[in-house]
Structure formats: C-alpha cells, structure tokens
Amino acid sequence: MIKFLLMVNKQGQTRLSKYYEQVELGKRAALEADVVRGCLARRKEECSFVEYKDYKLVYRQYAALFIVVGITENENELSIYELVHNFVEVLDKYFSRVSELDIMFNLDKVHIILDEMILNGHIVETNKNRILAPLLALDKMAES
C-alpha cells in the first residue's frame, strides 16, 4: 500500500505531498525533512529503493525534481517505480513537457491527476487517456 508521495525539488523543498494515512502535520515535516534528506544524499549510481523506519521508499529524479513515495513492506518496488514514471508520462502529456512551475502553479490538477491514479493508496488506474479524461472535461467545461 502507498502511505504517501512527495514531489521535491533538488534544494528540498516540497511541491507536492499526498499522504493515504493519517499523520499528525508536525510529525508529516520532521517526516518529509528526513526521507528528503535521505534521497536527495544518494548518489545516481545508487538503488532508488531505500528503506527508512516502518516504510520502503521508492524514488525518482526527473530533471530538477524528485519523486519519493512511501509503501509498505509487501508492496512491489518496481510496480511503483512504473507508477512514478506513468505519473509523470501523464504529466507531460497534459502540460506539454511539465516543470516545476506547472506544478506549483497548477496544484489543483496535478491532484486530479493523482487522485484518478491513486485512491487509499493503492493503485487504480494506469491509462493515460482515462486519467485524463475528467480534467480535459473540465477544462472543455471552462472553455464555454
């Protein structure tokens, strides 16, 4: 199960965050502090797998981004790997090559999007055209 997702930039600081648990907001930046820290210390040759207290983290850099999620132990690293790189697909997709100013600027959608791929923290959709498809209707809906 994911337990959370952080998008952070190479300086730490945090873009985005979604957590599927329940975690007190004091505990959630000495948390996102730590598995940042953690991450952005390694060295590119080194396994994006790193386990840390209670979870697994599986990440990803794409350009000046990082990508952290936390699972649970019985999770499958690699089928998240995939998940973080769809995710990003998607991104693109809609954004037109996305950046870091896409995100910040346009949270909202990039919560849809994730919403449309992750629910309770476990993976629901994959197809990119699904995905899409509720905010291309809201913005056809702006439009008029």
Second form
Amino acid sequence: MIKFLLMVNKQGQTRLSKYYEQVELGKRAALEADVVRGCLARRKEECSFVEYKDYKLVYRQYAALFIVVGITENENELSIYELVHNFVEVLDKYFSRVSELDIMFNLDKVHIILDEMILNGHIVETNKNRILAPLLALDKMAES
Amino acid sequence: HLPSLRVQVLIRTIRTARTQAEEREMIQKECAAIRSSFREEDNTYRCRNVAKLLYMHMLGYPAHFGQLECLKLIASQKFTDKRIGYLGAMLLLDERQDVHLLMTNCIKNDLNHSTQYVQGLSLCTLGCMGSSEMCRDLAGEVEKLLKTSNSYLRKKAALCAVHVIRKVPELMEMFLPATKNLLSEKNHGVLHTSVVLLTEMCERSPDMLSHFRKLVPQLVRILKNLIMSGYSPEHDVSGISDPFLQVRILRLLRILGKGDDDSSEAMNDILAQVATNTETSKNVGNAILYETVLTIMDIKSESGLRVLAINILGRFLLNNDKNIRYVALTSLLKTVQTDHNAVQRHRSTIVDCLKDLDVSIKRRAMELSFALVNGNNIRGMMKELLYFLDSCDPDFKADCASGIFLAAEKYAPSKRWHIDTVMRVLTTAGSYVRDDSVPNLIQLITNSVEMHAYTVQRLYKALLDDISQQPLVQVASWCIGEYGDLLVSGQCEEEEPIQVSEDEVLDVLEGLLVSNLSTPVTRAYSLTAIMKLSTRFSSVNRIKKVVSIYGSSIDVELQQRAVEYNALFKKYDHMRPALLERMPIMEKTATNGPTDIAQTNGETDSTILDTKHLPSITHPARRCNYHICFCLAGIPPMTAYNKNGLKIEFTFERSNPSPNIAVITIHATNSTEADMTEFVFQAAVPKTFQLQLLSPSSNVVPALNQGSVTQVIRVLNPQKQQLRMRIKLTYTHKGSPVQDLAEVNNFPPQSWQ
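Let's see the other form, the form predicted in complex with the partner chain, since the form predicted on its own is already up.
All chains and molecules follow, beginning with the one already shown.
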C-alpha cells in the first residue's frame, strides 16, 4: 500500500503532503525533510527507487518538483512509478500545463483530485475524466 | 475588522517574505486574525479561514485550534463548506484527538446524503481515518453502499470496507455477501477496488482464501479481456489497457494460486499469455511483466513457465532503464535459492551489474553473485569480485570481504589459490575486514602446512609495503612468529625465496610495536611473535632486551605479557621451547563462521590461542598462577606442616575422570627473613595407595612470605582408605642444611572418600 505522497520542490519546501498511514503530526516535518534530502542527493544515473527505513520511496522529478511516494515492500514499484505520471497527467489536464504555482494556489483542489485517485493507500480510479468529474461539478456549483 | 484575506492573497503575501522570521511574523498575524474570526462564529468566512489554516499547517505551523472549526464545516449544508471541512479533518485530525469522535454523527448522515459527492466525501474520510468505534458504528452503512448500483460510490465503499476490516477484523464476515457480484461490474474503478478488498480479505483469513478460490476463472477472464480488447481510450496508458487493474489482478491471482495445484493450473495459460504478449518498450508493460514474474514464481507453476519468468528477468537486466534492472535484481535474489540453475544462466549479466553506478543495484548484484558462486565458476567469479572489492564504496567492503572469505573457504580449487585470495583481500581491503576474520585466517594458514613458507614470505613482503591495515598486520605478525625460521632460511618453493636476516625481521616486528598506526591488539600480536622467535632465531639476547623493555609499558596488556615472558626467560627457561613450539593443526569446530577458539574472547589475541594448546594440566607452571581458585571441589584446604617458619598447606581437587585419584597441591611458604633454598619436598604413603609426585614450581621458598613453592601430588586410592602420608623436607637456610620428617594425618574425609 501507499504510505504517503509528497510534492516537494528543490529547495525542500513541501507543496503537498498526504499521509495514508498514521504519522504523528510532530514527526512529519522531519520525515519530509529527510525524504527530500535523500531524493535530492540522487544522481541522474541512479534509479528512482530508494530504500528508506523499512519501506521504499518512489520518486519522479518534474521540472523543479519532486513527487515522492512512500510504499510498502510488497508494492509493485514500476506500477507506482506509472501512477505518479498518471497523477501528473490529470493535473495537467485540469490546470492546462500544471506548474508549481498552480499547485500552491489551489491546494484544496489538488487534494480533491488526489482523493479521487487514491483512498486509504490504494488506487481508486485512474481514468482522468472520472477523476475530474466531482471537481468540475464543484467548480460549476461555485460559479453559480 | 479587516475583510478576511482570500487564500491566494495570503499565499502570495507569505511568498514575499525574505526571511524565516518575516514569514513567521506574517503567519502569526494571520493566525491571530483567523482565531478572532473563529471566536466570533463567522459563518461566511469560516471555510476560507480553514483553507488558509491548512496551507499554513503544510508549511509546518501549528493549526490545532482549527480542528473544531472543521467539524462545524462538516456539519454545514453547503458542499463547499463540507469539502474543506472533511479535508481539514483528514489533514489535521487523527484518532487521538477527542474532537475526532464528534464527527461520527455527521459522517453517518452524510453517508446517506442525497448528493453522491457528499456521500463520497464521507466515505473517503471514514476510510482514511475512522477509529475502531466509528468503524463499528458505521460498518452497516458502508456495507449498504457496497451493494449500490452507483459505481462512483461503490468503488469508494470498497476501499472504505478495507479500512473497516483493518480496524475491526471481526467485521470481515459482514462484507462477504456484498462481494458476490463485485467482479461482474463493468466499471474499472469498482473492479479495481473490489480486487483490493478481496485481496485484503484473503490475506487476513485462510477461510476466506479458500472461499474465494472459486473466483479464479472469473479473474482470468477479466484479465484476458483486458489484454485482448483493442484500444480502449478510457483506460489506455501508452497502448496498454488499464495496467493498474492488470497488476492488481495478477497480485490477487498470486495469493489465490499459492500452494494450490488446481488454481495454479487454471491460471497457467493466462500467465504465459501475459508474459509473452505484453509490450516491453515502455515502463507500463514492464510493470505488468514484473508482477507476472512475481506471480509465476510464487504459485505452483510448471517448470516451463518458471524458466520463462527467469528469462524475462534476465532480459530486464539488459534493459537500459535502471529502474528495471533494479527490480530484476531484487526478484532474482528472491528466487536464486529455488531456481538456482535457471538464474545461473544469467550470471555474466549479473556480474556486469557490479559495475553499475547505482548503489542499490550494486549491492543486489553483489549478493546475487555470492549466491551464484560454485565449484565450477569460482575462479572467474572471484576475479570479478576481487575487482569489485578494489573499487567499491567503503560501505560494501566489509560485506564483500566476508563473502569472499566464505566463498573461498567453500570452493577453493587449491590451497595456494586460497592463500593468494586471502592475501589479496587483506592487502586491498585490509582495514575493512571484520575482526573475526583474523582468527579464521590464522587457522586456515596453520592448516595449510605445505604453504607455510610461501605464506610467511608473502605476508612479510606485504608488511614491508604497508603497516596501516590492522587485520593484515595481525595475521602477518602471527605468521612471522610461527614461521620466521622458514623465512630466514629461504625455503620457499612456490616463488623466488627472498633474502632476509633475523635482524631485519626483528626490525619489522619491533617497528610495529612502536608505530602509531598499530592498535593495542596489534602490539600484543607483535610482542608475542617476537617472543616466539626466541626459540626459532639465534638472536635471543636482542629478544630478551625487547621483552624486558615492555615490562614497564603503560599498556596493561602489553605489560602483563612482557612480564610473563620475562619470567619465562628468567625462571622457566627450561620450559620455553615447549611452550613456544609450533602450533599443531587446529580442528574445525564449525563449517562457517568463527570457530570456538575465537569465540572465547571477543577481541581475540594469540596468547589465548597459544595457552589452550599447551601440554596441559600436569604442567605445574600453570598451577603457580595466582588466578587459581583454591577450593576447587569444595574440599577445604588444610595445613600439613608448620614449623620453624616453614608452612606447608594442602589444597585438594577431585580429578573428574577418575574419582579415585585425589589431586593435592602443596603450597610452601616461608615467614623467616631469609630464603629457603634447595628446597625439596618428598612424600610417602601406605602400601594400599599409589603416589605420583610432579615437578615443583621452584626450589626456593622466598623469605617473608613473598611467594610460594607449589607442587602437585596425585594419590590413587582405589580402596578408599583413610589417607595418611609421611613427608620429608630438606632445604638450606642461612647457609646451614635443614631436614625434617613429619606425619600428616589430618586429611579431611572428603579428600579420600
């Protein structure tokens, strides 16, 4: 299962954090800093999977943002790698070429998208249209 | 009041802060404004304020005062409020807050709301952070939603059910009926989450597992449809139809097929199909293949399929994508024990991965390489592994060195090769070698009798180059101590013998003693080596000098050794050759790991090794040791004679193998102010006994109780008669000879009974 999903930029600032397994609020900052340090230290030739404590990290870099997913031992790393890209594609579709600023200024919407995709550490939906449906409905409600 | 800032405005403002302190100030100001707004129960802006709070929470600032507000938002009728409220609850709350329970009622109502998006929200929240009580309360609602025809809700209900089962395992049964037609859904979201739910149930309960085995045909059909169907825009990822679902189904099949012949057979075909037909040019396809391989290896698949799986892994190893190489090595490591021959075929590719730039790939390649070493490939593999040892990161060196030693021990084609390999490791990674390797290597060298001259020569030459690597230095010192005579006599057959003199060898060993690079343990090794050479070299005087210097060393270990060796020179010179004799071949007590000898002392030193192999108990030299406990068998000591300042005490021990033999040690002490020299103790016993008198520790009883003379008497008493003894003492005191006879009758009953 997925333990957490983070979006962190190169300066180490967290842009999004979602935990699917209980992590004490006080410990989260330390965990995020640690994870980011680990990913930033990786060179280009190294693979996208890092062993961290008793689980694994899958990370992908998009421009200045790192998306890091913490997974348990039994999860298929390549599949999660694909999932991260799927998530980015959904964001791209909604925000029309998503950027870090989009995410920062629309944090609640990104959360809504994420909640439609991943629930309780497992994948719920991967079809882009179905994922965005509730959000588009919400937007329509807000306009009217 | 200032109108409440919009969220975007706040974010923009915070980003203008140039220092951490400035940011903190802004945030504190905003928090204060938010707090007063909360106090005034401002409904209009509550949603916006909580949203701002969530942003600040993400930056790391405390936001607990917003927890109750989230609840108020959840209870509101507006969807926008509920949305932020639930989000806030998921981010700010966890089970340990009291506020958490207050959500239960709201969630219950929302699970039955008329709008599906609201229902979805509550399912999501419950599924993410519901406590056991909440789950117990609301499980019924979740079960109802699991049976609805609305696919949007059904998929979320399935994952919510997974959470409920995790929190309250007893409730699992309750969801069983609803699972009946989950797999007949067309909607992929529902299919996916249903498979997750089924997986969770199977993993938790063996009964459920057997019950769900009947779903295998259905799962196989769904998977087949996914592969065979043409392009489906809804679920396409790089030309493959819903790879996420395929992966999930494969995983469930793995669990169902494990250990069960029928199920495994039912899925054989589809696994072969997926394995051969999946497009491998993109990561997506490889993700599916990876999962397929894992499934094939876990179930009872036929051998052809297993070979197919391993070949897929072999192809992965050649892939340019490092992620795929990593995944392949991880899987191969899992299967190398069970499918050893198949993995062997990919050995050269695996060995190539030792040169990869990624650390995790290198480590796995190293572990796999060691698992694949056997008698046939040992020479080639060892070349690669030694090269790897030379160039790898320091974190690897210890493990690699240990692995090489183990492999060499198991498969060495010749003794010479073995020693050469060991030498190579010591010289290239000498400081990373584990402490326990030193005694192991010493044992190896001792037992390779025909290689002694070669080994000591090579080790000596290595010392000339470099004395910084302690394990190398320790083994080398030990060897020179043992075989130094072979070194100076130039007896080496394997290679050109070197010309070296005794003095040169002693120079090197003494150099180790004074060098700053040597640890205390190393110094101990060198001192002992020098001492041993006293029976092999002729420059005894030089050795005596060195030993006596270290008698006053501040290192206690060194000092003790030097003092004992000194004593050996001065008082027990007749025993020195026997004590320092060449080591006999040691017996191996275990096939792997450190031998018992090494385990007696965490930081082994050669004195312990030496003394264990001495000609043993009958040697009085050991008895004179002040370490010995007197009341060995619980028999109290007795005073046998006490006259004119000479006191003789008897201490007893039962000789275990033969209880008829009493072993008595006499301790003679002298309280006068002059030594008693030429001291001789003699004893006689009645005819029914037999007596054996061993050599005394010395024949001088020092004055003023400054020491004692000890001697061991062994009395055979087969008829268990009361022990009696007549003793005769002769000695010289203040220039005059003294002689005395005495009867000893006060033996304690335990000594002869």
